[in-house]
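Coming up is one lone chain in structure tokens, specifically the form predicted on its own.
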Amino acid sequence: MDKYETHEHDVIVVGAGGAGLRAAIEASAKGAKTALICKSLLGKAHTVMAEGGIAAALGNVYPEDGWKVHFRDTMRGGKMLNNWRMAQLHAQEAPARVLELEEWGALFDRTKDGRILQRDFGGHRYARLAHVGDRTGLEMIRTLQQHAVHKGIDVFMEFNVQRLVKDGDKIAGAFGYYRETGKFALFKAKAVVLASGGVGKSWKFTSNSWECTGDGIALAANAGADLQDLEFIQFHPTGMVWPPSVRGLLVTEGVRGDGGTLRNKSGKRMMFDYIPEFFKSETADTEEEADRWYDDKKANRRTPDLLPRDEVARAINSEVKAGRGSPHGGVFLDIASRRTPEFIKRRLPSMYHQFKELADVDITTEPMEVGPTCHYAMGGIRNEADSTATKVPGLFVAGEVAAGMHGANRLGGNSLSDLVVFGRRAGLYAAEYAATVKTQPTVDAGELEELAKDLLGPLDGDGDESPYTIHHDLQESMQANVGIVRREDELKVALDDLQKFKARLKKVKVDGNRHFNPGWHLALDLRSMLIVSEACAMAALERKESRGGHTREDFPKTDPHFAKVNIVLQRVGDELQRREEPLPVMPDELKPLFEEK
């Protein structure tokens, strides 16, 4: 092992996002040694992209706001399928988390009397998202790693984990290779956690940046864990639709928060005629009713505008194919009619550079073309509520990568509280772990000279495939087949495709060498991206109901059964093994709060 550079530490963190900079913060803490691991430049991760807001029950704005309340509405935006005592924990914790930014130097915007102001946003009864203009994630970014730098954790950038090598049964370290180089080099590690955000890359209208290819997924696939829920792929309603370079550009919730509508091509407020009966009680059905909810935030009901995005996102898919949506393909959001220009350059300065720079549209002034992009999976690596521990001993699971928090649908602003909640829990419980590990654990050399030579394939071969081609091929069919609305048959029209795509992959030949060269880093990402493709597309044809992000034209309505249940895979061999497990039995002292109106 003497020819691989070899690092040894207590605790590994693998993503530097908001849940990966919370974790490894924890850790070292905690006195574990403690490394953090980027796949791309550190600052970069996707959690810069969460625009809106951090959702967390501090009652500044509405003092009847409680951890209940967000219990509740968190419960019922993932259509009761969440794990409960992580939505428990999530909703109990996230005000101190998010005043725990504020103490670290988080500048968040403030309300008359100084508090920490609150916006409103789909699916939260109360405006409790935390926010900085709509760029939340960014200061987020910025506050937590400026308290992990000063920790001293050492951080080790462009460096892409390619495989959790183990000592038995037990996590031992990561081993991969640094992007520039492509030099290999060893973590040894007596706890791992993954923390490395989502999978959306898979499909052509994403709101995903290059690093999101489901890494943390098959890497903890490939250790043994188990994986849930990946059916559920949360697609945005409000990416950009135009022009094309652009197609997919999130336009923050926070738009329709601060008063935005939708309207079809011919003007109509469209989602006042796609109001489930879920949420009648609570949203507005007439336009007169939304606007007095808007003018005061203080009426009982809301605008149909503010509904779980799942929902929105099928609205406006419906719009479209029956021909009432807006010149490319989308529908409209109009705040301009609104608000005023200085109010929309205050509360939304980003959008506002963002269309004027990027589509030549001022948004003070005339109506943004959006539509819905693939933006987050609600599935991800199964793990234990409490200690965020997976089946495997050595191995933790925080953020996007995770699952059961979100259940089938995510609310818009619980991602970020999610973040540092269960972040801060992953390196807590992975710093405890690794002090019960009295030796660092062994790794096998004959392993890592097999992992390499497998690396270097692609380099080596004599094929004639190009991963860009597969790529491309991989997002066409996962967009048609596996996109917002799906039905059987293109589900195995899907699965026929991944097959044929990972013969395809084996003859893939990248020319040149390990230096800078993107051909083999896309290579490396597909293996990946076929591993949570088809993990995806298994569990929605198993899930023969509509619930949440998942949506089966062939089977519209849910399912008793399937309310009971979570989809899980195993990876055994190079095969996905899939089966049921029962969703964890909510305790008798919650459940009265989901007879409440």
Second form
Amino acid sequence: MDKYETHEHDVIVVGAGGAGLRAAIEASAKGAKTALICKSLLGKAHTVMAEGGIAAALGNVYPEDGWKVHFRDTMRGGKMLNNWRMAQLHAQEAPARVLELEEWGALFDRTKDGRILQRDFGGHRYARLAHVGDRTGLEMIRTLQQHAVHKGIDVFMEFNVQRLVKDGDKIAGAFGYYRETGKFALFKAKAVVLASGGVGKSWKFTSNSWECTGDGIALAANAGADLQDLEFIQFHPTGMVWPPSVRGLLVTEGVRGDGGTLRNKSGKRMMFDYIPEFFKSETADTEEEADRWYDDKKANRRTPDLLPRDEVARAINSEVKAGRGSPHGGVFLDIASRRTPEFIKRRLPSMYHQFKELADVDITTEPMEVGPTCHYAMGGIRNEADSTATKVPGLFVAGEVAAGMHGANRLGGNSLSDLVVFGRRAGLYAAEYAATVKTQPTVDAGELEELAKDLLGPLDGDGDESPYTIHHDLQESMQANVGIVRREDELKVALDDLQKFKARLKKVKVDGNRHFNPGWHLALDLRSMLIVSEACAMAALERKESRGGHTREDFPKTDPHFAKVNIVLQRVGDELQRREEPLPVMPDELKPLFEEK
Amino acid sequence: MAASNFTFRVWRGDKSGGNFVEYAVESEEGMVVLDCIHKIQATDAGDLAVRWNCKAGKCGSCSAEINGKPRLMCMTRMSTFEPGATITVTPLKTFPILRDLVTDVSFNYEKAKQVPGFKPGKKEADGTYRMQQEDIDRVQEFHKCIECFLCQTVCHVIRDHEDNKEAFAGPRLFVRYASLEMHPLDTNDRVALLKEKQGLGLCNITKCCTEVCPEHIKITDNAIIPLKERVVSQYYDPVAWLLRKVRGKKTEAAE
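I have the form predicted on its own already, so could you send the form predicted in complex with the partner chain?
Whole complex next, starting from this chain.
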């Protein structure tokens, strides 16, 4: 094989969205020699697309808010399947992380008395999301990026990590290639933080960018870590549905937070028909009460338009199936008739721009058409709550790639706060761990030689499969068979399809050479996508109940057995093996928070 | 718009040279230029190099020059062209070519490293900062920047004069300097640095940057001109000059 670069660090962070940047800043601050590796240019990671806000119980708008209320909302939104300790740490630490962003230069929208303004979002009892119009993720990633620039972190852009290398059972670094040149490089490291984001690119209609191919999940599985909760995929209720080329693009929940309402084709506010028993006591059952709630949260209950995302997505799905949808297979999201054009343009500038430019729709005068879009993986890599450590010594995880925090369904706004709370923790504990490793681990050069040969396979092979065609077929199959509502027979079809895709990927052949070649990159990304898709379908088959982001037509109710377990997958040889693990038990002192009042 | 046929002339090559290659593309309703490029990848040219991420105008990755005009490919709808038209797509002219539509934009990242960071003043007694919305509206406009670098590629100071790159930060970075200088909490002073090392004076306010900004930031009027005014009042205002002499204020340019 040709020569490859070698770098040595204490900690390397894979992924430069909110979690990766925050982890790198923390590791570096603790004195670890730190590298940050990103698949795109710095500042382009998927965090940049987050819109609505970052959830933190600052209590600026409602002083009654506090970590216990946020913790309760998060657990209930996750259908109690969350790792309680993660949800607790998250609720307790999020306010400090938001104030820290402000101290680093972020400018959130303000209250009248000059403090950080907070907005309503689904499943949150009080207005809790610090935000910047509808471009909060951009503010966050830019603030972290600009803060990180002066911290002595080595940044490697447009680099794809393909394997985590180990010395015995311990992490020893990462190996991969530069997208520009196609040349390989080895990053030796005492600890690795995976903060590589989501998995949406396995589905046809998704809000996710091209990067979200589940690389971190595949890397961790191949390194021996456990995967958890992968059956829980969040379909965000409001993606664009028209025109076809933008189908799946996100429409922020902030539209509903700021007064927008969902209507079916006859103009009916349909969410009143879909209030589940679990949320009845806290949800308005008349339009009048729902409308009053925006201004007076104490005397009124929350509008059903802001039920957690899993509930709203299923409701839209049912309306469309029953023939009550909008012309292009969604429902209407109306803010035009409820708020002034000035208010809409000030609060939702990106949404205004997006619909105007891409769909010729003026959201200040017309309703939007929206429908569910694959948005977020609640599951990911199994890890310890306090330290984010996985079972592979030296491997830490943070952000969307990590499992546990969100249980069966994530509340809007809890993702950005998750990134900075657990990004910081991952960086901290990775640096602490690295400090205990006295000598740089060694790497088996023979293993790398084999791997390099394997990675070049799609360029050298004599097959006839196009990576673009395999990707297209994968997305069709996952959309049809492992979508928002699932059934045993369809999941089995998906698993069969996935075996065929694996076989086809072995015969993949790409044009051109190693020099910035998207066809080759896609062929390698497909390896991750197939592992993630299989893990999702296998876990979905195992969980014979409906809960949060996992709905089974053949098992439509929750099941007390599955309320107490996580589905865990582990790679053994070439196969994924499945087992159940008991949920961590919440201590007694927190239990009264969940008793009905 | 029903399906229409277009001819795409796409620049293919690397730093050693290249040429235009033509592709026939059928465009469906609602498609944008980036969709057509993806279609070409999937059918005719699997190795056609292009950067993109979000396809929603939020990440600023898919910048290119479409019929000679710097634009985001994801926000350029096919319905803006006559059916049957030939559409020329070239990489950003101001930056070195890597391959096909991908350029080396490291210039912008290097200039960003030279920006002295945000340095907030003291907190309130309760440990928080207070700012009024009207005092941050302008800076929030600057924070909308998605770093697509269209303003950088269109700016003739560096587009037509490679040798200016050393001493010129460019419109994107002037927006960044302005966002810091006008941040109500910031205490750093970057005015001398802007004048002496970042080439603010080279800008002769032709507003090309403002015209191409996909976020509609008024780069020239709201960022560059106010920065120029700060330079004028610090350097050429006799009262300010005297005060500086007396106080001996240190400047960031010395760092």
